[in-house]
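One chain comes next, on its own, written out as structure tokens in the form predicted alone.
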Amino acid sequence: MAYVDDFPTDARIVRWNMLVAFTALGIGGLFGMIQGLHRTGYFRGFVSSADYYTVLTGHGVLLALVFTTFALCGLFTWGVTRSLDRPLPSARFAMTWFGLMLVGAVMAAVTILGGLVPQMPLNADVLYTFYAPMKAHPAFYAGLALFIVGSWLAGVDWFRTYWRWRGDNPDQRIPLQTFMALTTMLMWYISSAGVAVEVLVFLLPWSLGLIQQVDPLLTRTLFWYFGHPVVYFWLMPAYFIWYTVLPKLSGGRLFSDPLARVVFVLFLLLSTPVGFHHQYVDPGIPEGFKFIAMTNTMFLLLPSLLTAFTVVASMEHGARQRGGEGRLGWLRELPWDEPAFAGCALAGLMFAAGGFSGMINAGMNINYLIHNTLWVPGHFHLTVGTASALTFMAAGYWLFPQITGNRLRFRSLATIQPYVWFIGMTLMSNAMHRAGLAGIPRRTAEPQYDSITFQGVVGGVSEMRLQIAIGGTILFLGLVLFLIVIFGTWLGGSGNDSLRVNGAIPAPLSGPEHSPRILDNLKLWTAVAILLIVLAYGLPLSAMISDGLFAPGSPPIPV
């Protein structure tokens, strides 16, 4: 029996969220390629340079927050009934969160895609990070604010499937998918607060003209509370995957439940406390409170190295399972064909050095030295762009056969695509860190300048804008493939070939019994969260208001 025979509604429910994940996933991979080949000066003939900012925000957008957000919501509603073996409560709620999202999603890439339109009203050059001063038309705040409230109910929705599963289950452990999904969710409520009070309080009402100002430093304080939480709220579906799917994928079983725990409780305390490490160029931040961002980011990477402690040891698990021997030899019996699988260890892979690149975004002294520079895109596309969006697709692989009955369509080229889309962002990630060590500028249409020479490093600029542009291409190929794959499978119909996957998975080598239940204390360790953002904000935030709520400008705050 595949999931889509014991849960039809939920699947039809994860079935939709991956749907517009994945038609979002293609739009802004086409205006990512279109940017790659434009801004190395390849091929300018799609947009002109003013609209290359349209695709720039299209692009971040679609992905970032779309993508990510669809594909999270499929995931989890996958994983919260499959883990507690029940239902979602209502299907019409469901299609109530789903629909606002959805909506949402419209309103603002319409808007966004109407500055391409110079006939039509609307207009949302601010870029995926859309602070003041840049202003947006209306709709797409308003976009924006459905889409943060239906992701909101969402949560609820898996919330109410636990609590009923709670009621007829006391005193069992939370199973870890439901453990999972929770926790990121809660870090959600928590960090999707500032920028829910961003749009609705100021940035909504100053865009239709209610209010004459605002504070930029304040907006943009509160979208950096946001901005940095929600690089998790990507990630923390891919760790989602590696952990409880990935052992299975190899052949063996997850090495331990309670380190996954532990993972997801320092992510719900750690993932918001940091937002200032985006600001350190920021003269509004105190030195002090950056110091502090600096730390709790540092911290961040204990969940990190626990992580990848632990999925490797999986993954050696399933491969000597598989007769795999030797130190590295058991490296070989790992099913490299198999393109769920390898989709999922070659985001791993390439996750490990974002992680490293994080670390240099993160010091304080060293960032200065590439904060504006197109280092920082490069870091995001090895984390968001490999990390998450290669598991995702990877899973995919996996469950779309569940969740719709079909066999997974043009196999040849699911098992290649994921080696395509590693080779095209090693080509273009790696290019992007040596020109950001050069001080290429980013967010910039055309980063040639008269008065200006870049110095390569090593390699010369113009080999690196070569690997961008030919690196971007390829990207746009695997994600071509993949969608080919995904679709063709869907709209392919069952036939008479039987599934050759099944959703069970494995119970851990090291199970829940094995750790404290305290772990499972959300409310504990949502109070620790909240507590820990005091700390950190508090002050800075006070200082911020206490000239007014809306005056541009603070006066210095004493650190």
Contents of the next structure:
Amino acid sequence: MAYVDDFPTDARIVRWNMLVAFTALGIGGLFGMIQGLHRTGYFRGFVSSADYYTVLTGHGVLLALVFTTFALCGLFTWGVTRSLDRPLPSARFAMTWFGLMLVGAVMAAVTILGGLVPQMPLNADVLYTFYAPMKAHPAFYAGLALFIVGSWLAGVDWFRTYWRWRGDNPDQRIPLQTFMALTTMLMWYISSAGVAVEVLVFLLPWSLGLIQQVDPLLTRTLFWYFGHPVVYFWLMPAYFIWYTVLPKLSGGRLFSDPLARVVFVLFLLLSTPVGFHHQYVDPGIPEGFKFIAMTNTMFLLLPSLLTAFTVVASMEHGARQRGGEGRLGWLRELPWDEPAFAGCALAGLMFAAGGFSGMINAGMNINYLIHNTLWVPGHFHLTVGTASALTFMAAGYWLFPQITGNRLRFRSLATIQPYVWFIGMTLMSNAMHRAGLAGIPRRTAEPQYDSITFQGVVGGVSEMRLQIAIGGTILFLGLVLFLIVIFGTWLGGSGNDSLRVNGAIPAPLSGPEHSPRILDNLKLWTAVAILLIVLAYGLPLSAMISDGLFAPGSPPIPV
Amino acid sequence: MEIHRYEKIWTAVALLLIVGLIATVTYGALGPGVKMVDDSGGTIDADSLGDTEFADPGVTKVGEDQYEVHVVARQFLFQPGTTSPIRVPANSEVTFYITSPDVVHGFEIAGTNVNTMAIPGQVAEVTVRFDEPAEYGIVCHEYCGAGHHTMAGQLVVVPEDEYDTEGS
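Rather than the form predicted alone that you just supplied, could I have the structure of the form predicted together with the partner chain?
Following is the full complex, with the preceding chain placed first.
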């Protein structure tokens, strides 16, 4: 019995979320290739350099918000219903949050794309960070607000399911997948409050003309209060897959359930009080608060380093179950020709590299060297662009047969696809990191200036450009392969073949019974998380608003 | 709670790495004295820069080998920097004060550690030593509108004996 047979309604909700996620991935990925060819100067025929920023905004919003959040909603809906073994309480409620998110995402996307059509009044070339005083059309902010509210209701849906399960099972430990979904959502409620206040109290009324001015530093501080935890909002579903599905794909079982819980609790506690590390070089913020954010950021490395151990240990355990031997020889026994496994494993490998470049970003003083250079997108294309995106694609290969009842189509394309992505990202990301060291800025249509020669520390600038252009094109090719497989599987029908995939997930080597029950005390961890945020943000935010909520103020400047 | 011995070792090494990284930043602040951009530049009314030191931005000598440079970053140029280069002498300590009257900009002197944001309403203060004569490019690295990619400037560090404050 596949998931779709046990939970037909929930399978449909998972499918629709994934459909929207992967459609956004396709459009956003196309935009990415256009940018890669444009800014390196290899081909500038798609858009003008002024419209480059429309494409860049679309790339950021569609991939960093729409793709990741819909993928998360699909994966968590599957994980919560599967691990609690009960459906969501109400299909109508599920369609409500899905519909809100979809309407919001479409509103934002149409407003952004309106920037490409001069006859339309719509425009939102403000990037996904929407820094005031640059102003977008109100529909952009309103769309994003609906989208965020929809994601909140999705979390409510999983909590409702959990509470009902709890009623029937008063003494059991929370199943691991549900535990992960709930802690992730608690983190999301706490952190997205920042962007909700930014949009609803400041940017939307200001864009509608109801208030005249906003304080640019305050609004960007509210954005980054949300802007780092959102990184974990797209990473935690990848961890969810690495902890609960990857060990099985490797041929074994999860090493330690208790440590997986510790990791998610650490993310709940530490994801938010770190936002100032995006503002290390902002004026108007005292150095001490930057130092606190730096310290918290460094400790936020701990859950990722613990995850690296568990993932590798679980893979080794699986390989040894399959007959692997030797110190490293077991690596050969892993199912590298299984696309779901290969995607997750390569994503994890790249995440390790991204983690190291993230340590540089977090180093408050070294950050001077690379802040707002191409190093930063080089970094996050390894994290969100591979650790999350490639894991979600890999999860798609494994999950789609289970949620559609159809066998995976075009299996040979699926087998090479993770490697294509890996090669493309290796070329693009290494060159972006090195270009950043040379001082080449990010978010720029034409980083070529008459008066400036950038000196490459390792390699020459023209070679970096070539690698970025080729890497970006290979990545888009990898994306096309993925979409062919997924949409082919979806639309291809089931035929009469039985599914090859088995959705059962074996119990961990060390189960939850070995861990203290306090780990499951969500109220306690939420309270500690809020306390840490008050310590990190209370004083600087009150200093920023002490001279008035809207001062020093800036009127809107259209883009 | 049972934790595998290797996992205990790994966790200890991870914590050591984290404490080590924090120590490097602390050392950077206390040892070589790397100072972060902070609130020392104060706030300003972005609508009336004309009533401030930014009315006529540029280089001012404030002491033996000490200079202040006021820079206005606006769509899509640096004043000074874009139409005429910022000129300072070698062997000098230069404090930049940077602000913006319109949107958020970036101010990066490529090839150096001078890298800050120009935020309307705030003044960024950055102090740097220039020991050798050199030419540097200045880049706006924060998206600031449709002409963002044209926003750049130059900083020229001239030999001390050639420096003429009139020409700055």
